[in-house]
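Have a look below at one chain only, the form predicted alone, in structure tokens format.
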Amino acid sequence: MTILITGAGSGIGQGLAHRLSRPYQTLFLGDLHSDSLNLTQAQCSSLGAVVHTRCIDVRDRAEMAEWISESARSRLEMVFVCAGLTGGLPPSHGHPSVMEREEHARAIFETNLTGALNTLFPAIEQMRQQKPDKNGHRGRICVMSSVASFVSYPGTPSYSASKAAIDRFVVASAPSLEKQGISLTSVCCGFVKTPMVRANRFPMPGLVSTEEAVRRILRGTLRGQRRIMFPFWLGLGARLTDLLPPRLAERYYCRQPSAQPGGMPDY
């Protein structure tokens, strides 16, 4: 069985990696950083897997494609797309008002969603000409969003709209999908303990473990969930928060540390 996952090299990609490591089990692991993406390696070799490792930027669209199409040599079992950026607004330096950097912006859509899409599109190709196992699956695809995607996030608008976007896309494309065999799940979770929330200098209400957040991951991947939302209580306050006007809901996001000029560190 081969499982591919961009954003290895670090946080939830890294976790996947470390639990779906066994012997003879073929892994296709992709990041941009080769440092962290090695120590990957290394780490799931010693477990026994069989890795294969591309250092890689998943907004080369065509690169992508390339990579997808080599690790589908042998039956493409499950995906996971990891790969990601977050960020808020840059630190005020006295101005009166600050918005988001317009190239921290771009970076954050073209990553987690042109890059997510850049990964969706080959790995269903590749799944759709495979043949049904003997329950009908021909592949699982697993795309990291996120509770943010829930709210319009003063403090992290890029981030919020991205994730939405690729949440809504993912879910949305499943029943069609699902008809042919192939699995599709978006994972919208709240805080993990990962080096992307590492930097934060602010409460993170439901900070959950990285082995947890993969428990759950892989619990509803299994299932064929269409999203796996945790904690639920945070999902679920974020989407009726939502259903507020946005300026009611602005006097409660607004005040926020998250919401700061320089409240977010970028990642």
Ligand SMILES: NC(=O)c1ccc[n+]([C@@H]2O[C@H](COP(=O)([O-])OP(=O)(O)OC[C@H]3O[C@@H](n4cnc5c(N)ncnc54)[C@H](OP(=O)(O)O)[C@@H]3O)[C@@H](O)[C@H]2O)c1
Second form
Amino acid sequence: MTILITGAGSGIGQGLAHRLSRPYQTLFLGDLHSDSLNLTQAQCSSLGAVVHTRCIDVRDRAEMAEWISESARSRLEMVFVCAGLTGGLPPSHGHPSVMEREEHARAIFETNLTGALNTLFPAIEQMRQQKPDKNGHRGRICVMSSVASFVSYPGTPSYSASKAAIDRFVVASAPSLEKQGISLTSVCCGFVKTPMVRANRFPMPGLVSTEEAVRRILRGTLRGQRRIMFPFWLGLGARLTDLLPPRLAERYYCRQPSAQPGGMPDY
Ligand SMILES: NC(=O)c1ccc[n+]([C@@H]2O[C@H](COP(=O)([O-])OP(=O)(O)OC[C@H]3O[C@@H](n4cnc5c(N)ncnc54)[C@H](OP(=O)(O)O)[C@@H]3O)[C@@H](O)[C@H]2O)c1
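Could you present the same protein in the form predicted together with the named molecule, rather than the form predicted alone shown above?
Expanding to the full complex; the earlier chain stays at the top.
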């Protein structure tokens, strides 16, 4: 049985790969860069897993389809869609107003949304061809969204929008796929201590360790939850704030350090 993980060279993807490593477990691990991927491979192999790595860009639809089909030569049990890109407003350099650069916004959509679809569709296709197990399961797919998906956040317009789109797609597709034995889970988590947030220059309320995030993600995925949300209070607060009229919500959002130009890494 095989588990496939994108973004496995870092952070949550790497943490999941470690946690799922055991003797004879086959792992297909993908990421953009070989250095980080090789490190994950060494750590997982030392725990007895059979590891296949591939430097792959999730934005490449044909290559993703080919890689996922190769991984499904033995039963494709679980897929974790962890590759992702973040970023916010560029530094203002004294200009009165700034907005996200087009190149930045497009890269975020192409990775977080199109890249996730490039993983999801071939994985679903492979799982459909697999026989259901004794519990009727053909496979499980878990996709990283974010608590940011709940808010129209002025500091991260394309990140929030890309995560909202993938969360909606996953949760809305889940009922029909469940009837076919495939469970879909979306993860709307707050801040997780990974390289992605290392450069953030603002307080991160509710920050959890990668180990804690991995524990919650695995538990929810194995339970077949439609959406995993943590910390609960942060998710609930985000949802309630976004119920306010946009101009009222903006008054709060625009005061936050994370909404300031240059507050987050610029792509
Ligand atoms: N950390 C958080 O607070 C947090 C919160 C909510 C949701 N999430 C989401 O959780 C997922 C994992 O995040 P993380 O914190 O583990 O981030 P991370 O440590 O930056 O890991 C993300 C990985 O994705 C890879 N990647 C980026 N673009 C790619 C592409 N086009 N093709 C293939 N791989 C690509 C990155 O490669 P390189 O580094 O080599 O470029 C990196 O190894 C992301 O989708 C993120 O948006 C994170």
